[in-house]
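So this first bit is one chain, no partners, the form predicted alone, shown in structure tokens.
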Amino acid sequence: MKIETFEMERWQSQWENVVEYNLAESGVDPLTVEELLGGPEAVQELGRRQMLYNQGNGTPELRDRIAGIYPGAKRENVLVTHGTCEANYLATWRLVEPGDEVVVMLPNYMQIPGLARGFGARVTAFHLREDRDWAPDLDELNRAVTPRTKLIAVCNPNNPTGGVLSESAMSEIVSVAERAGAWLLADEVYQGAERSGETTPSFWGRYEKVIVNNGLSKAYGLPGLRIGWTVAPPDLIFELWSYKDYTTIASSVLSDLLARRALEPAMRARIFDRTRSILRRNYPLLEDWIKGHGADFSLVPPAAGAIAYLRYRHNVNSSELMKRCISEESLLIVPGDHFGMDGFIRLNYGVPPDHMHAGLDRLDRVLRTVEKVLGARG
């Protein structure tokens, strides 16, 4: 097996803990493990806590949790990954062979569509569309999805773009799926994160071969724990186990049980609170600054997500431009390319204000030096 390079990601991580100011994440600024738990003699509790291995498919207690998020689940349909990624994995590689199709959202987070591609794959698209706010094209759908279809992956809500599905836009993908008898993944990790407040319905229970991964790195603010999880059938849970065998075989004893403080109900609701808090902070200050620039800039407001996917009029690739940010600035954002398009960047407005604002001007410099070089050239 070959895989192609997961672009992003390896953008990502080697630049993340480089520059000085970083815009390329799509979760909000982390929680503390003092935030997490309640104050320092909490802290020193877990400081008491022996190294031991942690069950492979995670204690039941964090099942248990993970579970009663999903009405129906009980712990046999819960596996616990290393992060949304691992599952996201596990799931192609145990679905996925040798000239099965695949039929992936786009944009999406690029993981799925290229371990398709590496598993042997033939990998089609349906598009979400801007100029209907981001909303699929179920007639393109139709048409990608054929008898022989093995799986259809869907990001709800999306990364890049922070839009949600509509019910009827869920009921219909459903349907596709149904029709072919094809598994339907759903990668949900950004469930929690609506500037609205109103949590997205997620794709559990709609239909027999759902499979649903989520994790604690975007809505949550916990991306260094690593928990992600599997919601699926218990066979098919099972299976996934034994895969794990070969990855992670167990995530850290220390992040099970920090992640069972965050999926207490009441911890899990004082969280999503201040995820969303952020982002209604944070959002104005962002349209403010894109107002400032007329047309240089549109975008459709996200509904979900820490992330704004902006369109820009600049002659430039977005990965050109993004490398001036970078050694010019010091400034990492993720450009459109690493999504299949060009024209767009991803940008992250989950930090603080004052590292957005000066992540923004620093920005903008770069911007008035490409102009400066357009001009000459023109």
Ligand SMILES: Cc1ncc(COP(=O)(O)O)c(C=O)c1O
The other form holds:
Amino acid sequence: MKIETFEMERWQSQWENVVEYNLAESGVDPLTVEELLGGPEAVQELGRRQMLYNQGNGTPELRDRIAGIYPGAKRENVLVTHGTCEANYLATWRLVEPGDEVVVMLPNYMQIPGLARGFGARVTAFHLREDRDWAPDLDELNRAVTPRTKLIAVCNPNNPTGGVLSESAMSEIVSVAERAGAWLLADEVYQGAERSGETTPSFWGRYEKVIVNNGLSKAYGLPGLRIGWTVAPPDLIFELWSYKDYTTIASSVLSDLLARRALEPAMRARIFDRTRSILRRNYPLLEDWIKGHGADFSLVPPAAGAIAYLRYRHNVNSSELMKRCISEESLLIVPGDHFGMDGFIRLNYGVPPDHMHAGLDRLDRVLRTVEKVLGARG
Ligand SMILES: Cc1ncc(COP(=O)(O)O)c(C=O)c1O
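Same protein, different form: I have the form predicted alone, so give me the form predicted together with this ligand.
First the chain shown before, then all remaining chains and molecules of the complex.
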């Protein structure tokens, strides 16, 4: 099977560990193993672990911890996956047949639309509208969903906009899914990374055909663990587990253990506090930088995630601009083109402040060159 290129992940995979300044991430500066475990003795203890195959669907202890986050969920409702990306992959692979209709929220982390097209679906969209502070166009959703819709995929909080759905938008999305009898897949990986401190409510429990995917890469600052999960009805979870036999079999024993630590309730609260304090510390720096550029940039303030989806007014294509950032300044930022939206860039503000300042200075230098060379001012 041929599959379209997942532009943003290709971009990250190729460059994130090569450039000097990476402002293309969407999470916060990651924790160390020692910070997570609480000291060198615990790290030594980790060194004595035998490198077994882990329990395929995740240890019962980890599944219990995850289930504890979702009211009414039990261990049987949970499958531990290799990051949220595997959770999205397994659900899409299991549910989407050639000819199915799939409706996705756009813009979006583009994994599910790309996969669904690869599996032969007809993919249509409903959009988040910039002029409504990234609230969804629910009329468009209603028009897109038909009795043949198999799956509706949303991302809340949203990547790349950082927008969070209102309670009424969530209810309407659930009603539309229910009317069509479609599965509703909610990627909630940015839950817990809200600047306000108010945790975004989950879609879990709002309808019997809801699938919630999440993981430790963003709000928890633990992308290197590669731990994600699906919460869904037990029958579906059991099937998804059998699909996982074909992908990664099991997560690493070490990651399972560290994930259990991260999800201890007190630790989880501490990690969310850390994430939010990074966001609150850095957001004003970004705001100042934007103010310093007058009308050249505009931003609907993101509610969650360490991402700012900036509209720029320079008359230059976003991929071209971002390629110049790599080649001229060893700086990585995501172009709006990767979300099908030229004229935007997605900037990470979850990094240490000196890194952020240096990265933004480099972006300024590229913008000045572009203005000089291309006369690129909109
Ligand atoms: C919405 C969304 N889902 C899933 C992922 C992949 O996350 P993970 O590292 O948990 O696989 C990302 C990464 O950027 C994302 O933005």
